[in-house]
Each structure stands twice: as C-alpha cells, then as structure tokens.
Ligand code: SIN
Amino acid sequence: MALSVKPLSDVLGAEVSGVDLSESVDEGAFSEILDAFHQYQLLRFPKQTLTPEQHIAFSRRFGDLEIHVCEQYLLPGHPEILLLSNELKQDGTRVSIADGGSGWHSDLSYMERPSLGSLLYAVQTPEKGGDTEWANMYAAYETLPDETKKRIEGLKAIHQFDQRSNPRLPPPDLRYRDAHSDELRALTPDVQHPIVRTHPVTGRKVLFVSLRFTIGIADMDDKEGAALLDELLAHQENPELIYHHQWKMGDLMMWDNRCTNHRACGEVVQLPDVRRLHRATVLGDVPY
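Structure for this chain only, please, in the form predicted on its own.
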C-alpha cells in the first residue's frame, strides 16, 4: 500500500496512511513524511502498534531526543518517553501528570532550545474526554492587525516552566501533578524568545507565545506588556485557527512545536477510565 497524505482540516493537520511505523521506514517514504510535516504542521498516523523501542526509533529519525526534566514521569527503562496518564501506582501515587497540557503551549518553550516536535502515541484511550486541540501559529501571526505586527517585531517574551510564576493561571492542582521543587526551578530558569520567530525550514513567521509558559514581555512596562500579551493570547484562541482531535487507540500524533500550540481539553479523565499516552520529544534549536 502506497503512502497517502490527506488533510485533517482546513486549518492544519494531515492523516498519513499506508505506513507501519513499527518497521523501518525507507528513505523515500520518510522524505514524504517530512515534507508533509513541514506543510501540514501536524500529522496523524492511525492504527499503529508500537513498542517504546519502535516509538523511540521512529522519533529519532527527526533528530536528537529530549529527556524531560521531570524525571519521575519518565517511562522506566526508556527515559526518552514521557508518560502522560491518570493511572496510579500500586502504592497509590500518580504515574504521571493526570491533567498534563491543559493550557495552550508549545512543548519546552521554557528551555533555551525549545522542542522541534513531539510524537505522542495513544497506548490507551478513555471512553470519555481526553481530547487535544492544536492551533496554527503561522495563521495566528498572519491574521494579526498590521499595527500589532509592527509593534511586536523585535520584541522578546519571557517563558517560565513553573506554573506558580504565571499570573494568568491558578496554582497547579496537586491532585493531578507535583509542585515544582527548588531543584527543578534551578534547572528551568526564565528564558527569552522572540515573540515573532522564523521557522528555520519554511522561513515563515510564527507567533511564539502561549498561555501556559509565556509570563511577560521583556523590557516593557509591566502593565503595558501584560495588556499586549493578553491581546496576543486571546487572538490565538480564534476557533478558525484550531483543529480538535478525539484520540483513537493506536494514534501517533506528531506536531511541529515551532509553529503550533496545543492543549488537552475537557475534564481530567477519572479512574477507572484510563488515558495513557507516551511522548517522545525532538530537540530543537534556539529561536530567531
């Protein structure tokens, strides 16, 4: 069966069929996948059956993999895989972050080198809830008023991992995640990235801010910066920029963190219903 690429929506995303990612993908097919990744920003590979080793092997085709700073949430024996699950261990403690990704974000934008892309595999899907949305951040930039585009050109935003530092979000719910330790905060100091970044492959401009990780605008009066950031964050929530996905068992969703934001949406899945996803994250470069 030949590889096939079909759009998921008018705004972003495509479904890739005719490829079994548990096997080695030949160079011709991989080149098609890479082209589709850059064109559509988000790819769905349905009906996959992947071991962690196979997931990691395919992900590595796109670059070096990131080891997440929250070591307690890594898959035992496979630190390249971040667990996202509402499951509990035998001692009653959480396996991972049960409400992970509930605010709009681009993975690892709080790092000096944010992620190039993420590959999230559905090991177990719930009967209800646990959907994910993605926003096209090319389109978010392109649909800004010209006056706003001029205003933000050359400005940098401040990104921070610890949710307690974000004035737009409530404190983290400790039923579903751990509070950040002083050691973790030391590993993830504030970083500054251009509000308008340029995609290194396509050359297109991207609005690179998010509700979850962007906490302010550098070198700007706090009140003025907060108002501008509020405007940019509200703009990206336009439904015309967003694709909504309901997970199916065996879905592998791969997205470009350089030009999309995403979020988990709906209520946190409650036991005995289980949502278990495995994420591999490809290391990116310094935004410019």
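Could you present the same protein in the form predicted in complex with the named molecule, rather than the form predicted on its own shown above?
Left out here are the partners and the other molecules; the chain alone remains.
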C-alpha cells in the first residue's frame, strides 16, 4: 500500500497512512516521512501496534535517543522510553509520571541540546479527556508585531527544568511528580537559548520559548524581561496557532520540538480511565 500524507489542520500536522511501523520502513518511504515531518511539523501514524523494541527502532532512524534524566520514569527494561501513565501500583504508588507536560513546552529545552523530536505512542487512552495540543512556533514568530521581532532579535532566554522556581506556574503537585533532588538539579543547570532560533533543516525562524521551561530573559532587567516573556507566551496561546488532538489507541504522534510547543490538556492525573503513553525522544543540536 502506498504511503499517503493528508493535512490534519490548517495550522500544522498531517496524518500518514499506508505504513506499518512495526516493520522495517524502506528508504523510499522513510525519506517521504522525513519530508512530511519537515513540512508539517507533526505527524500522526494511526492504528499502529508497536512493541517497545519496534517503537525504539523506528525512533532511532531520526537520530540518537535521549535517556531521560529522571530514571524512575523510564519503562523498565527499555530506558529509551519515558512512561507517562496515571496507573497505580498495588501499593497505591504511581507506576510513573502521570503529568509529564500540562504546561506548554518543547521537550528538553532545559538541556544544552534540546530534543529534535518526540515519538509518543498511545498504548491505552481514556474514554474522554487526556487530549494533547501542539502550537506552530514558526507561525508564532511570523505573526509577532514587527517591533517585537526587532526587540527579541539576538536575545537569549533562560530555560529551567525544576518547576519550583518558575514564577508563572504553581509548585508541582508532589503527589504526582517527585521533587527534584540536589543531584538532579546538578545534572540540569539552567541553560540559555536564542529566543528566535533557526530551524537547521528548513532555515525558518522559530519563537523558542515556553511557559513550562522558560523562566526569564538573559541580560535584561527582571521586570522588563518578565513583561516581554509574558507577551511572547500569551502570543503563543493564540488558538489560530494550535492543533488539538484527541488520542485514539494505536496513534503514534511524532513532532518536531525545534518548531512546535505542546501540552497535555486538562487534569490528566485525575482521569477515571487509564492514560498510558510511551515516549521516545530524539536528541537534537545546540540551537542557534
């Protein structure tokens, strides 16, 4: 069956059918997928049945995989997979992180080398709720007022992993997420990245800030920096930049973290049904 690529929305995303990712994807089909990934920023591969090994094998075609710094959230036996699940163990403790991303973010932007892309596979989805949405960060940059574009050219923003010192978010709920240890904080020092980055493949400019991980603007007065960041973050939430996705079991969603932000919608930890997703995360380059 030939591969088919159909847009998911006017803003970003495409559905790719005619490919079974549990089998080895030939070079021709892989090159079409890569082109679609660069064109649409987000791909949906519906109706997949993937073992962790198959998920990892397909993800590795895009680059080296990140082993997440929070070891306790990795899928046992498969450290390349981050397990996102609201399930409980028999002793009442959580099997993994239930809410990995309800604030807008680009995966691993708090690292020197943020992620190139993520491949999130729906193993079990709730009847209702637990949707995910993505924002087109090329369009976020392009629709900024010219004056703001001039103002942010050449500036860097500070990205931080530990939510406790993010002034825009409440402290993390430690019933659902572990506190960051001193050791983890030492592994993830704050980093600075350009507010306007250039996509290394398409050459297009991207607004590279997010509510979850960006906490300030480097070399700018705190008050002035906070006001500018507030303006950029509010702009990113414009519904015209966003695609909203209701998961179906077997969906593999793959997105480009270099030009999209995403978030889990609503109270994913409170859902009555199981929501279990497996994420493989491809390492990227230092943004410029």
